[in-house]
Amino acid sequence: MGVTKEQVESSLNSKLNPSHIEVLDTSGGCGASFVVEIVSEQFEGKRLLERHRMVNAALEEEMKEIHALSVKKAVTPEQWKKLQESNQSNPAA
């Protein structure tokens, strides 16, 4: 059996904290495959790599049967403030 959607939220939440997770299975439902956005004040002051690193280590134990992880955004609750406020502001047509 592979890893849950459910089990990757809820390592990145008790080891990152973050304000917004949003974890989209993209396997088909083989818990092979996952897209991840995190917004998380641990990553204040990290360059990006960092903040995928530090996601990666979270995720240390799932990462033995993900076959991939794509970190669509990790990002600091500022940044996602701003990122919203310009979406808000700039809609898509």
Given for the second form:
Amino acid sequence: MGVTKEQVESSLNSKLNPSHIEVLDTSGGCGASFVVEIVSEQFEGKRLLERHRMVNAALEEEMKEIHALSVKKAVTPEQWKKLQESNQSNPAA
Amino acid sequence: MSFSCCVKPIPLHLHLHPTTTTTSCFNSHLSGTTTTSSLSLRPLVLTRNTSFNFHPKLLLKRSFNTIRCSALTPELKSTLDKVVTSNKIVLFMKGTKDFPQCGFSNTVVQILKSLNASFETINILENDLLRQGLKDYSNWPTFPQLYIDGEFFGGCDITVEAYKNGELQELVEKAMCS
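Now the other one: the form predicted together with its partner chain, given that the block above is the form predicted alone.
Next comes the full complex, and the chain you just saw is listed first.
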């Protein structure tokens, strides 16, 4: 059956209120594999493990169908800004 | 119940598996509680892999942890407690250290090898109850699952990130020295 990119986005949007979100369906169509990049204030003061747990929890229903979920980034808006700046100053990185 | 059911399904293993070990497997089954509801479930085998997986002589000396359970029973929980605390670094993964059967599991194995970490791996593909039970135990939906010093460290993404920023190396070194 699988899950759609839109379902993943809408669950993450409603539960983590992200300021930036990028969901990539890497399943090749079956809807069982996603790469997620998410920026949210709710990650503030949380360790990476806790942030990933928050993403997992937000996608609890979807995870039943998802085989592979890769959280590439789970950062705060502040960290995101720094990442963007460092990417701009060093485009090759 | 056939004794062979508690043996890891690798042909090499079956030929070399000593009778004494089989007996101890069976005994540990007896010590577990078998209820009517668990009768239909396959026995659970936890095999601690050494890095010399396919050396016949070493294979004979290998020790086995055998337990029986359904999903995350109190028995499985206490066994997992023991497994993660009696080893500095444990990786629950798909496949083995020498034959990872998933890209994410392979990534973590390669990272740990590159850090010269000594670690145990447990192949969760061998038993679905272990696989399901671990998801609850770690409160983590996917594999691999890495434990360092008895604590859940994370999955593949977290391990990769901690490897990149040097945090993992620090933690691994600390664990190896403790």
